[in-house]
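As structure tokens, one chain now follows by itself in the form predicted alone.
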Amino acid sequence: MTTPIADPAADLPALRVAIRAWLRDNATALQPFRHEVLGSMHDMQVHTRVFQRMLFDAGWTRLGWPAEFGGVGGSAVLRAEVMEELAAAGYCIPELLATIEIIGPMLIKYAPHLAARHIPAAIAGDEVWCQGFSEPEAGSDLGGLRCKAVPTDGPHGAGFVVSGQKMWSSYGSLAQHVCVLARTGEAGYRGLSMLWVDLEQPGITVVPTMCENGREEVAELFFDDVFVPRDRLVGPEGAGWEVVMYLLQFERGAFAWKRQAELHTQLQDLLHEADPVAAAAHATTVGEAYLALFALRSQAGPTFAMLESGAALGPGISVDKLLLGATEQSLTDTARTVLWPALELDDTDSAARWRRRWSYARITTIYGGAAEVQRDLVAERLLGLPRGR
């Protein structure tokens, strides 16, 4: 491991100067990472892993993670600023960093022994993680999960035997580990536990799901009497609901900050690619996309800071999730309008990227909690409105 140059004691202005200097000094080596790869998920991983390792060695993506978990210390706000600078400079933030931002804080809080083992490898690009929450008959309603984890003290030692199915697991086709929310007790929310499962062990079948954007974005996971040692529990047995609610704060909050940085750059790319006459003709549409981005940024920045402080955000995090989905779709719909008919007809790399972005944006109001459910939470728990059903 090389000695990192990122300074965890730096303030934000000093950090900006340092990261910009590093980007200038490494501009030639970093040139390939200015555009998304148009191939498969495997192609994406192979391509971005090089960039991810460079960021790790320099210490940029280790900022804000404690030293005992592979980081260099300091505030996570510094890491958020690094993402902002990477996107503003026109680089694609490595996709797989998103799962670390979501799952990593959960491991640190509820399973530090697992965090110490796995976070360094994931930041460096040597491990990929995914989530095993949704099931065929339990998506947004996690209280209805049926995947079972039966406690056992058999020949392999104390642990759980997991049986059931998970679906919509992002990066599941690439992952070596999955955090599985499974039923260890009574029906409802109180009988759930979170387990850290090695996907490469016997009894697990991973079936990639080809999505409309041409990539295996998600996968189905099948567990057939899979033994999971008790030391792979994330949090106490039966505390799975508490653990997953903690994780979802980061899926709906920290992830929103990363995406707004990327979406700002995509809007700039759109305006550079568009015919000036077409862009002017759709100035109102472009303006609405920018306002959506501004609203998301204004919400996501303070949210990230509150997550860093350890605050429990509760139902307020649903606002971030709603803004993120609306912004993703507003921007890609704007691109489809301004670049018309390129998305439908052109065979250029640029058109292919915009088609992929547009297709992916269709699911942004579903993953991490469907928009309809988030609106109910905002209406009932934040605004105090009567239940609609």
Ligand SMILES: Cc1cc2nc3c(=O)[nH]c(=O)nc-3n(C[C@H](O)[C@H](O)[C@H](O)COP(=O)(O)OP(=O)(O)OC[C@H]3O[C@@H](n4cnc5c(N)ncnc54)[C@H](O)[C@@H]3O)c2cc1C
The other form holds:
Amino acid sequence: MTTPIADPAADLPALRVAIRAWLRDNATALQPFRHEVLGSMHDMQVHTRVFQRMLFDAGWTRLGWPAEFGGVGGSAVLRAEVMEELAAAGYCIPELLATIEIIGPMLIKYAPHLAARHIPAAIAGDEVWCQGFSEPEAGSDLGGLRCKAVPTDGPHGAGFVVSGQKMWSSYGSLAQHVCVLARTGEAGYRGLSMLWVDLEQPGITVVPTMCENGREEVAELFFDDVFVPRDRLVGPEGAGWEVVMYLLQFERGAFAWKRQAELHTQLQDLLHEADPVAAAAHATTVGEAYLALFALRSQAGPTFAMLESGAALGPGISVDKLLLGATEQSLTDTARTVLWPALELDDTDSAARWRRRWSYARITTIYGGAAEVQRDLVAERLLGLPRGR
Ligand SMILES: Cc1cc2nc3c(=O)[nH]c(=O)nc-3n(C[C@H](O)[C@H](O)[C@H](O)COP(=O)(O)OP(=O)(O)OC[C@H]3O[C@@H](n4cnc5c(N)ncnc54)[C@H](O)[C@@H]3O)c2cc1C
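Next block: the form predicted in complex with this ligand, after the form predicted alone:
Whole complex next, starting from this chain.
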């Protein structure tokens, strides 16, 4: 491993100077990472892993993770700033870093022994993780999930036998590990536990799902009497609801920060690629997309810092999720208008990229909690309005 050059004691201005110098010094080697890869999930992983490894070796993506979890220490806000600088300089933040931002804090808080084993490998790009919460009849209402984990103390030792189905697992086709929310006890929210499950073992079948954006973005996971040792519990048995609520704060908050950085780059791309006359003709629409982005950024920055401080954000995190979905759709709808009809009809990589971005934006009001449900949470729990039903 090369010596990291990222300094965990740096303040934000010093960090910006250092990473800009690193990007300048490595501009030739970094050139391939300026655009999303248009191929399959596998193509994406092969491509971005190289960039992820370069960032790891230089220490940029190890900032904010404690040394015992493979990091170089300092505040996670430094890592947020790194993402911003990468995007501002026109690079694609390695896609699989998002899962680590979402799942890593949960492992550190509830299963530090698993965090010490798996976070270093994931940051280095050597491991991929996914989430197994949703089921065919339990998405918005996870309290109704049926995948069960039956406690056992058999020939393999103490643990759980897991059986059931999960679906919509992002990166499920690439992952080696999944955090599974399973029923270990009574019906409802109290009978759930979170387990860390090795996907590369007998009894597990992974079926990738081809999505409208042309990638196998998600997968179905089938568990057929899979033994999971007891030390793979994330948090206490029966505490699965608390654990998943903790994780969802990062999915709705930390992820929104990463995306706002990327969406700023996409807006710059749009203004660069568009015919100036067409862009001027739709100035109001472009302005609205910019304002949506500004609102998202204003919300997501403080959220990232509050998550770092350990604050419990409660239903307020739904605001970040709603702003993210609205901004993704506003920006890509704007691109569709400004680039018409190229976005629909052209064969260029640029048009293909915008088509993929537009399709991806449609799902941002579903994953991580459907927008309708988030609006209910804001209405009832933040604003104190009466329940609609
Ligand atoms: C691309 C993608 C990636 C995903 N990645 C993952 C992942 O990695 N891991 C994972 O576990 N899950 C993942 N999901 C699943 C996602 O979290 C669920 O799809 C989402 O929570 C909605 O659940 P559902 O699909 O069961 O729809 P349902 O809950 O059946 O909802 C259907 C419709 O009813 C509405 N609705 C439901 N309940 C209410 C309510 N109380 N008030 C108002 N309206 C309501 C919803 O808004 C929605 O429009 C992903 C989904 C997508 C599309």
